[in-house]
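Next comes just one chain, in structure tokens: the form predicted alone.
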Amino acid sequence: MAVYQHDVLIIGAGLAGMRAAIAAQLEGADVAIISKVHPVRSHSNAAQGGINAALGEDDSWEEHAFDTVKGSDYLGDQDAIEVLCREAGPALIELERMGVIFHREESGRLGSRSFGGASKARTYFVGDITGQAILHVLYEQLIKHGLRVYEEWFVTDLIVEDAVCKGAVAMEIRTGNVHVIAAKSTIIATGGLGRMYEPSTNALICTGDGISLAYRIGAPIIDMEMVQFHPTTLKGSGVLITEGARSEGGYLLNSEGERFMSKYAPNMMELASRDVVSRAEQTEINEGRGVDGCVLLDLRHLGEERVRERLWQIREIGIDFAGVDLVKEPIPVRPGVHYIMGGVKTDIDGKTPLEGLYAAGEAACVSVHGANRLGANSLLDTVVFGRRSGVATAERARSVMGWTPPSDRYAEETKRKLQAFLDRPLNGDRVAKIRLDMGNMMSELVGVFRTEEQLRLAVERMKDIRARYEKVGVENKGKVFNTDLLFAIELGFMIDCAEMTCVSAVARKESRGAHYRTDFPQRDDANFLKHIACTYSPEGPQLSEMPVTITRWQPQERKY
């Protein structure tokens, strides 16, 4: 056991961690990254539209930042939104220019595409991988600043003294050894929450941990309700299809061949926001015209050409998981879990209202997407405040005197925790069943449509999942590599996110971007225009209202 220590500790390696750690290096920082998995299997790596930036001549940052407040219905805070538009430009050419081979026209220029709920073609792409390359280009420059990479380790707690945070406890899953490591500032960029739900279009490791790990420390975490349900994931495994086969020209059809979203988004059409085109396919599924649960993604008009050059990865996923080619027939698609708007409460430079502690990436809400992000806004949000929070980790470290750091105790106080787990009897229960029972129960009552009877219906058996989950025990008793250990960890975090999200969506009572309530229909502004925030007790999620910020556009009816 060992105390290791510097001056910026970043939990999760994606690319807001990255980011960040890169930024803080840059600003003469001690900076170290810990992630549970190798960094280039972090969950960015699935991210494959592309990225947000007004730099069309016909375009700017006004009109991106007026699509994204429409987008959020909203309930984003429009600081935050200017933040975001205004410095996407500088971000996306300095990704270029570290190695980022964004896709460019026959003159030469960078090549974008449409995305659902924008009013240009901003989003800049490299096929349908554009955050594996991103991922990839940003992992070389860690190791070209000779980042220190804590590499499969797994942090279990996050470490609090006179209300500052100082770091973090973790294990090394290889030995299952415990330490501390300690910092002067702690970035939460672990990513989202999917697995929460089942099935998913997120990687297994997501699992809500920095979320967790914030909230059991006190920090406010708001906007759970808003979960969002990506349009197009494929039957049966969930897996994402891109927005960019629908921004290349890919229709939606339903059982009788029609283009229904004329029906929902006349303007639009396929390209509206992601939670108008969601609820209309749910609409049409639920109202007898889906195909086996499903409507159809159509691309064959596209021709096969087009598809190898920018569609290439989706098709093979459509003939690996489904035994569709695209190409030749269409694809079936339903509404999936993809994202969660809400997170760990942030200002523009990642910090939180706990000293010490900062979050960027989907783990954070520094509000920029609200009721409902728009495609390709989320790796734009990785890497503005991703850097924005790595610069302010480092000044901080600068300024910060007489700084102790925290003891091994903390350390002793984790393994006593994890031995208790391991000691605990099998009962015939087992994690992977929980885990599988709560996210079949999240997407059948906390789904698309939602109702107050569903709400608190969820609310209870999260009682009874939580129940289950202080009894079961885990079967592998040893310490290296105890996956059984880390996953009855992983659904700890989970269990916490899920409740905040059934609480939050009870107390909303109107419906808002991805949150539609079929009781409440409605947007209420005079109500509801408002972030639910939620603090941790040991009663359960207490909530609380912060306001939303409004600079220049105000509320108004919206429309696609």
Second form
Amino acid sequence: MAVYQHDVLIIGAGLAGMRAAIAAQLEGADVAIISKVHPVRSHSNAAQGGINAALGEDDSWEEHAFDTVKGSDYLGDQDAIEVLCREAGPALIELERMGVIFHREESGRLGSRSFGGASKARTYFVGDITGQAILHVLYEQLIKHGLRVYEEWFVTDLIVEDAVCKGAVAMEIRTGNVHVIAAKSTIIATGGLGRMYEPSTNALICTGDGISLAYRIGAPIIDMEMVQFHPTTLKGSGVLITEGARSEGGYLLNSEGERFMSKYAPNMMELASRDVVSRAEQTEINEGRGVDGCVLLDLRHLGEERVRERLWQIREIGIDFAGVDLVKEPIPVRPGVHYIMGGVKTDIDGKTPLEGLYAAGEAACVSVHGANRLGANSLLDTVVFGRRSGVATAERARSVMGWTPPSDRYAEETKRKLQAFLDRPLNGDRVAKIRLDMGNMMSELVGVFRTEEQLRLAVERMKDIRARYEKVGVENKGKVFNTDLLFAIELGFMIDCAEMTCVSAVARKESRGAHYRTDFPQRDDANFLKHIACTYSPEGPQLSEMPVTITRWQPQERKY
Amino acid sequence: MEVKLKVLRYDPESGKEPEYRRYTVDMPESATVLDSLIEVREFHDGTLSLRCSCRSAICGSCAMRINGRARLACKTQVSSVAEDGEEIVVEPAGNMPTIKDLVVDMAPFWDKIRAVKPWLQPSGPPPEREYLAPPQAMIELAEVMNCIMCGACVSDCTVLEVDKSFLAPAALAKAWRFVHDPRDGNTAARLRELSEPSGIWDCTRCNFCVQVCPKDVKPMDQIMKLRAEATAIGITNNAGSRHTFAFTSTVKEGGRLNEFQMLPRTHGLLNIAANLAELPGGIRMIRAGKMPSPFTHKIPGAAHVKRIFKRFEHAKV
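Structure of the form predicted together with its partner chain (previous: the form predicted alone):
Below: every chain and molecule of the assembly, starting with the one above.
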């Protein structure tokens, strides 16, 4: 009999996880969140620019939905996109009422900015700290509602019995003790996997844990070839510079001082969708019009006051991490890995095809982002589908019959597995070295531009990476806060994800959204208007296809 | 460049006391202290534990003491703390128990955040859409919403060092965020609670929290604003507030501070118990020759001081 048992267990305490928890608790469920870091350390913090909702008088949810469908290069499921955009307004107002200090107009009403790929100014924001401002408010709500958080507990495995997910096995990082946490429903809300690339805008904790955990128990993972490269990541460390910089009027310049976006997206210019801008930048750099492997983001004309009111954080980031004050000089930026459009396949209530298992946020693929996510739609995705999955899991807790908790033997199995890892001899290789090699390889071979040859090579390289991983040992043998062991487990998660990305990218022989094949430069709706799904097998991901749901917007040529 | 680190290590499983260990790593010129620590952890000594995540001063994980002062390791360039390649001393954050190496137990920190009831408490039914709020108010709140809860201010708080019950800078700054929020309907009750012992009046204004805050939240300034707001709505029946009034009134009357009168005026002359409790300190002061004279004379320019007060009070109206 497991000591820990709940109706709903949510893995991850970012926006999706916390929003789900609040919803499930309000619906009367016994809820707990488990997170490998304290909730306010979650990577939702790093979202800077804003959250989309068609709240303006001249705007409508249909226009927002169309922009999202077009942004997705028609790979997004339109039923899900309709839900996302219909619920955006109420979701945003709800956040405001919880206390988020959204930017106001003189009238006191919410004020918005324009974001990439959007036909209207529908991005609501708090300066350039929107993610942080929302994350901290949701944490306030967590305190208000007295929600249980297993803080700094690390989930190593999901439990599946008779094709039903029954909770998780987790290690208390502070003590190294391993426990079973039984749950009628489990929601994966673990965020992204950017660290499988090097460099990345993502935090060190973004290691694809939940996607891999779900994959290992048989849940289908879709759209993994769709990796978003953000157009403005800082030279060097690859830290994010918000799209808000361009939406406030920033220019992108090449080494000749030319606003090169006029060649690639004459109408939307710097505010074309992210895949388009990233490809434009990479083309400029590849054709010799870059500046030290970067292009320049020029904000000097905005003036110091506007920067102080709306972009204070990126100014600080530029000064601290590149020694550049954007009020005085342009900052060097380049495309960098930022977001995974793919993830655990769910329906519009966060439900996966595996009973008892749900997913929300970046780890999930509903799919609302398709082949390219629009800026400021990710925060929206977390709160809309976070809430919906919370409600759905609470409903399941009420209705599920004859549910029996899993036994404690799963904890014993995990302990044996961890011990086996600790017992491995050191062989001169290192977990960090393997991750770095994988990250560099992924950036080189599975980047903004891709070819069959590169992708096949990447698949081969992943085999070497896995072979090395299966032999590598860890130095730290202790129980208390053994981060060495955690990184080793995380690397295993990332390897699963990277394999899925590589094989899916090989399979998609067309160019769509973020997946651009120089050998197949056209979109091919006849053969590839479909999701590519990966399911686990001991030999590696098995591929299958899933249909794309089209409701009212037929695919057309995509131009900005 | 060569980076030399001297890191305070502690492993509760070893049974040994904390001890310094030295590392030398080769890093690019632009490296931060965090980059260097990660280099140690990943390639030199996997037993080193620290918290870190975003690498860009947003997640608040990596507050620690660098050369004796609380900083975010990710925001601290090596070149800024070791200009000529000196050794950098890295220790866990202060005022919180160490779990292992640079990882501290932040439970007391979060307990205090919870203690200020940190969620919006509007009064009345919600509006049809968003609450209307002046744009300037939201911008002012952003200064405090910029707080990433890293605990640097708590690490270096000098009051907390001697009084564990002090709510401390982070929680009080957070409290100001609600007091100042035009949407919050519970301002007076919040200010009353914050005026209790261990609250806003216990800050000694040492300013360390302002100096170490990596996000320019200025916690002490927020505490001072809370004092002013509490006083403005008449929450003055507490030692801190009386102390302030005693301070100003003796200066106004005599042109100088009458230290002897501070205690009885702060506690109230008839509060025998509180005044008696100060007796041992008083005796020590007498012995050390530090007891202020009960007889202070007006300074020669006292009338002038009084006029300054008058002009100030007039200006306020």
